[in-house]
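So this first bit is one chain, no partners, the form predicted on its own, shown in structure tokens.
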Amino acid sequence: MLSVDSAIDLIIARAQPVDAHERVSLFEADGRVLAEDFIAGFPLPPFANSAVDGYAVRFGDLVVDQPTSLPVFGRVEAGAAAQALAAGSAARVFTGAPMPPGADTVFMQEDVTLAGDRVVLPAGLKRGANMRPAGEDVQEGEIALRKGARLRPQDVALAAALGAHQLVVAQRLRVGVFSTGNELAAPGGERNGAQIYDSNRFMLLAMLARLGCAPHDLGVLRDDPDHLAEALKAAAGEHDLLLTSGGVSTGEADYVKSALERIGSLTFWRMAIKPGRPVAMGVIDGTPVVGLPGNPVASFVTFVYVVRPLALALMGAEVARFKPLPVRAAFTYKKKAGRREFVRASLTPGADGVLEAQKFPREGAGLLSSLTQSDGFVELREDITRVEPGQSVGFLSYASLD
């Protein structure tokens, strides 16, 4: 079986991103991958400005180990212009406002006495104090956000204040999302006794949504193994990207990876890892189709660790490991070496406010609630083996999965 890490290796190293951009506003960046380099056209700040509310000086007329007593002459505020700074004297500035030429440093109002035109500054305070020099946060020509970049509010608010309105960013990924089986019925319709609600589909739309992706939703496909080749076939002209839930395992019901052998080429089946061990990733007439598993919590985790490196990979994203936060366990818990596995979890502050990792009561992969009354996953490499209370283990929120 294929471990993560090497599945994660494969497929940042065989998708070729979709080649397909648009330029939208900054209102729509948000979530949207970079197709381009964003390069500073001017510095950020542009102008040498001040911190503080506070009077500007030239640190050369003060006086050493001593205060120093100078006239006020002049006041600038945030977004007026600023006259030069003659010698020997002192400017009011207010916080952001330019500094006037010939001023390098800046006392803070606080900090000084006033004495009728006179401002009364302290020793003590260095060269370049409570200024901000332009180009202290970006350089001009400077690559400000990289192509590949997936952008975040920080991101969209950096491009703004280098004066973009707009951004090039990849283009969404058509992504279509079949659930597979007689057992399912469609939320709001009759169901039988022997029959469950479909939810899986409408849990991998919704993850596909908030990665940036366009889903699309396309319906249960029976347990007929010539009607699903046929309708993987047909959507893979349509899509970028398919992902199907259900019949990847080895059951005699079970079509997907064979409608993959059949019809496409298989890329891998199943992977070291639980729970998700059977998950199949193939390609179609040149789109990548996934074949997750139908337990909810298995899809749940094979779509963070396939789909979702698959996805950013075709849109050109770059694909970062997760960074696990560092948690003390409140549970025993075995498991096989050679796979890695994931235990739901909820944290809470421990007697000493050190955080703990209570684990769920439950282990069934096909129990959604243990993804809606947990926090996230405790995650459990290849070489552990035991982990026992008070031991350090990595904890992934399902907030940091997005």
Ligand code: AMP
Contents of the next structure:
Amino acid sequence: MLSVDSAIDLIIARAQPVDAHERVSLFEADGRVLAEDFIAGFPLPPFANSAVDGYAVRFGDLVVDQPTSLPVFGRVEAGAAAQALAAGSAARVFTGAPMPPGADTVFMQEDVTLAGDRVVLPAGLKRGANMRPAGEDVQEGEIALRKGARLRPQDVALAAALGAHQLVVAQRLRVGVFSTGNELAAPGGERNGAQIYDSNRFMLLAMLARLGCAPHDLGVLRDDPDHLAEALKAAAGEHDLLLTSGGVSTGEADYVKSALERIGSLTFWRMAIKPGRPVAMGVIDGTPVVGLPGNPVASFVTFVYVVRPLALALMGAEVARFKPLPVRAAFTYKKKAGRREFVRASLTPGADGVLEAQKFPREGAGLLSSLTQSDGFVELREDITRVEPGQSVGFLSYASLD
Ligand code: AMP
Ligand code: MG
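Compare with the form predicted on its own: the form predicted together with the ligand:
Let's see the whole complex now, leading with the same chain.
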């Protein structure tokens, strides 16, 4: 059985990035993967400017340790050009206005007193105070955004500040999603007494959309080995990645693994992860296929640890490891060494303000409410065998898993 880390390493090593790029407007760039380094063509800010509303001076004109009185000449508003500052004078400036050439320090208007056409400046300010030098944010020629970055709103803002209105991003990954199982009925339709409504497909499609993929709903496959193999083969040609859920354990009606072996190749089958152990990964006609477990919580966890890194690697995105945040366990838990376990938990601040993880009271891998009523997972690594109340554990919020 493969450990979670070795599975991820294997996935990243095997994934051949889909090299198709497109240019999108900044309005559509959020969540996309940057396909090339974005280099600053000029510094940010582009020119030295005032950080406050106030009075710009030459620091050298100030009297040491005493207030200084200077005549006020000139006024520079944001967006206006600045005249050079005459020696021995102050200029009225506003936030974002260019610094008058020669000026190097700005007094906030709240800190000065006006006397006729002169301004009295208190002692004690440092050279360069309240002034934003050109390039203090980003320097010309610097890599502002790296190839492989998954663009966030702040990244889009930086590109805009650097004058770009479009960015070159990886094309959305075409991901097809099947459910498998004779027991599955379509939500909105009839359900006979032995059926359940398919939920995994909707969860997986939504998770893929959050990753910036183009998810395609491929419906439900019956538990029939030939039907399954044919459908997978046909879909492989049309997609960059295929997902199935259900039909990967050792039961007699579990045909996904055998279909992979028959019409493609199996990369791995079992991972040391709970919930989620039976998860199959393989390749059909060059298209990676992941067979996720049928139980919804297992499907969720293995999506996060197998599909997510695979999809990101296929998009050419940097696959950063999760950084679980330390919280205090408010539960007791026993586990087997050698596998990674995920405990659904909610966070509440303890009496001292430190966040405490409360374990969801029930454990079944089929309990969807355990996911809807908790905040995230406590991640218990392979070497851990028990958790005691008060112990520090690593927590991953669902919001951090997109
Ligand atoms: P399997 O691995 O196919 O035996 O499925 C394990 C469990 O997950 C069974 O109880 C299935 O009914 C359930 N399951 C499989 N696929 C889905 C699905 N798409 N939505 C909800 N439950 C499912
Ligand atoms: Mg099944």
